[in-house]
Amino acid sequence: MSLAPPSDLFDVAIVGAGPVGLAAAISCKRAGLSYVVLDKGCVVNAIFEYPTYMSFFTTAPELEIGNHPMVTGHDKPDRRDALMYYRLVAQREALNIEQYTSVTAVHAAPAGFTLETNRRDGIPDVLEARRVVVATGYYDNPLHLGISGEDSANISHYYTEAHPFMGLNVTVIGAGNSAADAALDLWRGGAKVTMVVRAPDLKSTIKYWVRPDLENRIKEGSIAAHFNSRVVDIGQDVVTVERQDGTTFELPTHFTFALTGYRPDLSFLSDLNLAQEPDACLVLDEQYESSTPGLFVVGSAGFAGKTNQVFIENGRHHAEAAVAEITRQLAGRAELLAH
């Protein structure tokens, strides 16, 4: 899984090593179309992240990439299931993928598009691509809260694990999957778990299994939860909560969770001047192809404002319609250059 010479014109670049980069791997490599998988961190980099113990939405066969059947022991596939399945398939098919190698910029180019990129030994690079397909997704770019104390140690916007925090004081900020699956999990590894919402209740989002348990809690004392509040400034051992009408009071924590969402982050196509609609999500065709013709994005990373619509289940799919698109411009190309 090396990077082929910096000289070298692939016909497609994918940035981002993720399932539904994975997916568009396997479709150039189908087509047999020269590619490289570009990502900064490991093979399912955002997957890895995740909490330790984490189960996934929904069933195994909705996961599956390249017609390559997911087994499990489970309902549904945890976390586990997931990093051992994505890397099996990234071997068994031989992908051309380099890890730890971080995309800087993306340029229009002559042939295609120019691929400023950081690899793992801090050298630069640059590679060029007749296409460029984006999968990089949206979980490691948080939407911070830009409140006083936010950078401090005691804070962290991704939730792994309950077990350092037994007996501890624990704040969850946020209503959404990630911070009901983190409250439960806290609450049950032995932590005292206090919820700030800023809606008067949770996300109706939630897993259909997940929501009723924590409801029960919250409605026993279990976990605490303040609604219709936010939290203003986090201190070494409080955090200070605003209630809707202007008062606040001080809550006693050790260590804050701010699990309140992500969104993409394309910078690195800052060059391109992309085009989006109202809501930041990307102008996009059925194909997936940007307003920058050439260069596709696909899964959530172009759906800012709609990240909730878009998961592994339909981005694979995002990925096949961009590379059969690609498969088709590239051989077009090809024959009016023979002529």
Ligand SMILES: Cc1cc2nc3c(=O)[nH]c(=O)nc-3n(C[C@H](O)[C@H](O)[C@H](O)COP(=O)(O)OP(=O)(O)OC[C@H]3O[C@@H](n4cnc5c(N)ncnc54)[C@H](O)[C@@H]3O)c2cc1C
Contents of the next structure:
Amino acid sequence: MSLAPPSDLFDVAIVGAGPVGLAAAISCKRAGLSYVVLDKGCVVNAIFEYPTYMSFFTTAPELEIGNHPMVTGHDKPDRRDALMYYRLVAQREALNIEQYTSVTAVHAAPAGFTLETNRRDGIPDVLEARRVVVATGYYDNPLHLGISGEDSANISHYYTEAHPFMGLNVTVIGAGNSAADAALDLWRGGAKVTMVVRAPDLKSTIKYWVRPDLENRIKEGSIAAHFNSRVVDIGQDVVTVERQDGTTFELPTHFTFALTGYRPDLSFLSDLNLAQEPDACLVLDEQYESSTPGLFVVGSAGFAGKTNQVFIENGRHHAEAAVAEITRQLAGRAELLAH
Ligand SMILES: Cc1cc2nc3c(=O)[nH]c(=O)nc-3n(C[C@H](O)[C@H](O)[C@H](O)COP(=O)(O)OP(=O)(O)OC[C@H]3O[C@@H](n4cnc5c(N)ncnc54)[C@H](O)[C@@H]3O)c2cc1C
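Next up, the form predicted in complex with the named molecule in place of the form predicted on its own?
Below, the chain from earlier opens the complete complex, with every other chain and molecule after it.
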């Protein structure tokens, strides 16, 4: 029995080249495991899609991976700092990354797992791995409102920057950090901003340095806000808002940002029927191994709606724990094969 692996059989296939997937890749490399990282976009694609001028809420040391220092000239790194840092780390470590390659399905296989992929040129491909680490985050999958007009051109679930909205009526749907940051940035960019919030108040998770700023803008009337209300229709130049008592009114709106959160999309793992907790989080052990032996899920990907509890700061340690366990398992296997 030949021990030499077939050309595309890796010890570990890592799905997602975000900060957590990159941390897993560095750990694999340092453990001497053969690995490949597959990302449907560019390296740290989610961060690339973040608001153009966003700043992280944690400081640089909490975003570091592989003991590579993150050096910035300001307290809180911004999106550009993070893109540059993770790009440089990937280059310095010469990580084995296949960008623009999406994983469309994962199946159990004799050697471990078969991964179906769609490469950049659109050609489907297949590779095999003994173990799989899923680090796909949540930012690709916005929570949809399920209302008419949601697929029109004058609404987005992603905020970039304020410049093109100067002087326009912009409606921001949501009550969390993304909505708060966007509303303030748009107002400072000269847009006429109205927030529509289903709850009676803003979310308690709003960053402590952002909340008073937004509350004062609302109090002074610079930013309009409708609480206990929800948008029920997106029209060409108005949105229809429904109050708690069921009455509705029209809000003149040139563009709408629906910043209502995101959820992990693990549909590409459906063949494996992973066990879930009642709150839809995956059943994972301390090493982040799922109910399918050999498949590990790290970072926010396995935590369903708990996106505000798992982030880079702790997700990077998930990756290290998972790869340490994989190394232990494969070492045990190699020993077995040697006898
Ligand atoms: C505006 C904002 C501010 C934030 N600020 C902070 C902060 O200050 N500190 C902090 O620690 N965290 C912060 N977070 C959270 C943090 O960014 C995420 O928790 C983190 O990005 C998760 O890293 P990840 O590697 O698990 O996932 P991501 O960074 O989301 O990476 C997942 C990668 O997987 C790829 N992918 C997805 N599906 C597939 C597939 N089927 N095939 C191939 N590739 C796939 C995506 O393209 C993406 O590149 C913030 C998040 C947002 C939205």
